[in-house]
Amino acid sequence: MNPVEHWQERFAGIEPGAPWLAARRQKALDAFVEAGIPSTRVEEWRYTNPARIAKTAWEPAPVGPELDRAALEQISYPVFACSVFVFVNGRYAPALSTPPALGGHLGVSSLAADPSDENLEGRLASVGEAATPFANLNTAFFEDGAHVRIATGKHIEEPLHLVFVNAPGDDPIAAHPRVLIEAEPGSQATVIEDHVSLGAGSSFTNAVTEIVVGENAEVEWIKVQREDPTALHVSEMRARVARDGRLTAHTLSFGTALTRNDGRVRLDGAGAACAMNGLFVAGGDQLVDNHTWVDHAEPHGTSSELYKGILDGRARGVFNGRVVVRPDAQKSDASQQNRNLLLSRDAEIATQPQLEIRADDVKCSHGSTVGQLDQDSLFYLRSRGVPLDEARDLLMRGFVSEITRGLSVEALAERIDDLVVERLGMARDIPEEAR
């Protein structure tokens, strides 16, 4: 059975939901069947081969095992005790969640309940242009997810932590988490989307996040991918930013066997702004691929991108960033940078920042760098008695500090510094047969 036929067969067993959702699921499946799973012959996947996803007979993730709060905190530290929503194998776990006591200012609900709400019909799977094959697969198969709504004019000071726990079993499992964030005009909030693993096993996470930023609203979205180093992870973030709105998106990836992040932002109103920051760390035979697309559709838009990568062993990284400035988007200001650190001779990075400018009154720049640890700095630390491994760790922490300083959540920024060092060590220790 080929991969497309496998997914068609599994689709027959899912719960379709409300009539409008069933129709949307079927439409997404039809689009997926027509396109199929991409290969390296497709330009967007030229450097990333998803054959391992295609050849595995994935089963829907079962209902997750019972998990106590102590175990959750151990695998997803820091957990913010007053604002946590937990999903195990893609399903909401209310017993592990601590909804914030914020009255009507913030609405967070399970998408498994929301499809009966007619108001959701015009919003779910409505952000952006035609979806990618994996995003269509998510729309066809997602069982649950988070719907976040911030009321007009409300500023939510406490970060909202969405934890997606991947709990593999004996069979290869696939989960399709979904997040919809809607910030109404003048509102402000920080949302952390955290993907973690409960043990090793053959698993595939296929996540989709949609973000709608209203006029004068501000959203900080922080995605942390720290699943098991042998897992497979594909995600897509699509956002639309209205007039004078601002989106700050951080994509922090800490090495699975294959990680692919797609981020698409449309600046859909005059004065809209976005900042896209990324950090990716991989070792062993791991691969991390980041594709971004910023669409300046209206005048006076501002965008900035800064992605940093650290690669060790035989790891491979990909950065493909595209900025499009449309003819009517005069006075746009766009900058894009990708900086990479290779710790071994066998590590590789394919980097391709791109600008597509169709307006004449703009300010745009892009660039990329690839280098190694600074030997002078390393010698300086060693000459003062710092052991080699510790000196390397200090220099790596300095390299990522430009990213972590941009996080508004201090406890998370401190944890990210530690994860950089931990994950590179974990990747070196993966048994050959598990890769």
Second form
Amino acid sequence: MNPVEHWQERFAGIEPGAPWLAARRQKALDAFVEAGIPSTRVEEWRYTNPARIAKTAWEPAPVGPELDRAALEQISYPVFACSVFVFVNGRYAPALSTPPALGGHLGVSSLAADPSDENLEGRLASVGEAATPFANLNTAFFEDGAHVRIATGKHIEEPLHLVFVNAPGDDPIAAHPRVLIEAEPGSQATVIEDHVSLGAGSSFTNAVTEIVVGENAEVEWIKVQREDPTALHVSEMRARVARDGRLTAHTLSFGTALTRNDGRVRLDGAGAACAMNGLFVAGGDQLVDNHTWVDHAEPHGTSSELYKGILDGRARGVFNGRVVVRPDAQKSDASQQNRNLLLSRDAEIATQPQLEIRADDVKCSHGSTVGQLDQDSLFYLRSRGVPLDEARDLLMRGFVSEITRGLSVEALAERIDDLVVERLGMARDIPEEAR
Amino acid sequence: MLEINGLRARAGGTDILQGLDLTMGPGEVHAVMGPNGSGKSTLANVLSGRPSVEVTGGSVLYKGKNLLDLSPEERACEGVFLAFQYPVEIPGVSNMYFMKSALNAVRKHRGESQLDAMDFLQLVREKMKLVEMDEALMNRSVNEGFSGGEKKRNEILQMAVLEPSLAILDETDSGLDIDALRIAAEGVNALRRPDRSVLVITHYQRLLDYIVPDYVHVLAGGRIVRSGGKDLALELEEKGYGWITDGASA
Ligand SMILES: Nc1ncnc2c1ncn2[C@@H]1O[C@H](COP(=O)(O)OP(=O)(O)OP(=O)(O)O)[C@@H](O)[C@H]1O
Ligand SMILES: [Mg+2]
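Alternate state requested, the form predicted in complex with the partner chain (shown: the form predicted alone):
So here's everything in the complex, that chain up top.
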């Protein structure tokens, strides 16, 4: 059966929810069917072949195993005491979750808990257009997810930790996690979106996150992708930032067989700002592809992007950064940097900036670098007694510190730092047949 | 302590050391002077094991062991320390964390217990007093944005923390003001013990007023062309190298 037909057939089996949602799902499926699976002749998919995903007959993820808190702590450390919201195989797991008790300041709810909620109508799937066919697939198939609302003027001190646990079984399974974050005017919050695996097995995560940053609101969104090294992972984040609002998006990817992240931010009001920071680490035969798109639609907007990658083995990285400055968006300031460290001769990175500047009074800069570990630095460390392996690790931690320093959650920053070293080690250890 | 015989080394396709002999006993201080480009730093690099310098001949015995067989980190663990002429800046790696890793690696090799962050902080604070270094520098990235003098003090601090038995100082005095020079020299003198030796590479007599050498050597054209007592340094200061190196360099 061809992949599109496969999904059409599975669509008949889903619970569509309220009429408005059912209609939206149908529309998304139709768009998916019409577009089909893109080929690598399409520029957007030149390096990442969607056929690698489409060739598997993915089944909807079954209800996951019972998980206790200790197991959760293991795979998604650090888990924060007060507000963790857990989904296993795409479904909300209330027993593991401690929704924040913050009265009306912060609302977190499972999308499935009340899908007929008229609050959601006109909001879900309303931020921008699907960037990839997979985002349409998510809209058609998502079973559950998180809806986060931060009330006007409220500052939420504790980070909110959303954990998406992927627990593969015997069949290849697909999960479609969905997140909607709405920060009302003047509010502020940090949301961690954490994708983890419980055990290995054939799995495909297809996540979509929509973020609405209200006037003068501030959202820090930290996406951590640390699933099993053999998993497939596609994600899309679409955000709209209103006047004087600010979005800081961190996309931290720790290497799966295939990872593709699309991040699209529209600076939709004067003085809106976004920082998009990314870290990607891959080894073995892994592929990590980051596509970003910043749309300066209004004047005085600021965007800064910094993506840093470490690639080992035969890993391949892609960074494609598109910046559009519309004719009205005068006094925009956009910067984009992609810096990469290649640890082996066979690792590769393809970097492509795409700047479309249609206003004249703007500041715009971009650059990319590719290098190896600095030999003089290595020798300096070794000359003090630090063993070669440890010296390498230290330099890698140094390389990523520019990213980890930017995380407001210190305990997470430390864990990320360790993960860099651990995951590169893991990727080296994947047996040939599992690749 | 150190016995160098007929040492030859090349880097970047050039032969630099061309049969160098030097012997240092325990507890001794030796100064090596010589014109720019004569091979002084190359000698220091060979002794500490820089991979980009290729040894093409000769031997180096350190405490009776073949030094050239050891990796840079093994040499450090065995007590060889090089204060770099140009210390390297390492963005993103904290100076504190780096020094703790270094000390713990050396302590492990010596069969001593590992120091935790608190123990290390206490130790490093003590040593910092000795070199009058600002504690803020410990929390910055290794040498990043340090002034020339701060970098050199950082080298001396590392030496004080690691307590090497063979300290090689490659122009540690360059770029230091008079006070800093005295402090650096005091750092070296505090380290001195009958079982520890110091090799001082310098262009200036004034450092040798503070760290008084037992022997002074002149390196030119990749060889030691003259050796003498501390008075040789005074003579060089007065007359330059011409009278020695004429005819001696290759
Ligand atoms: N990696 C290299 N590639 C090419 N030439 C090199 C390399 N390293 C050293 N040299 C050359 O070897 C010679 C000796 O260099 P070295 O740094 O040892 O001199 P030095 O005596 O320390 O000089 P200074 O007093 O200026 O510090 C110089 O001519 C230098 O240019
Ligand atoms: Mg030199």
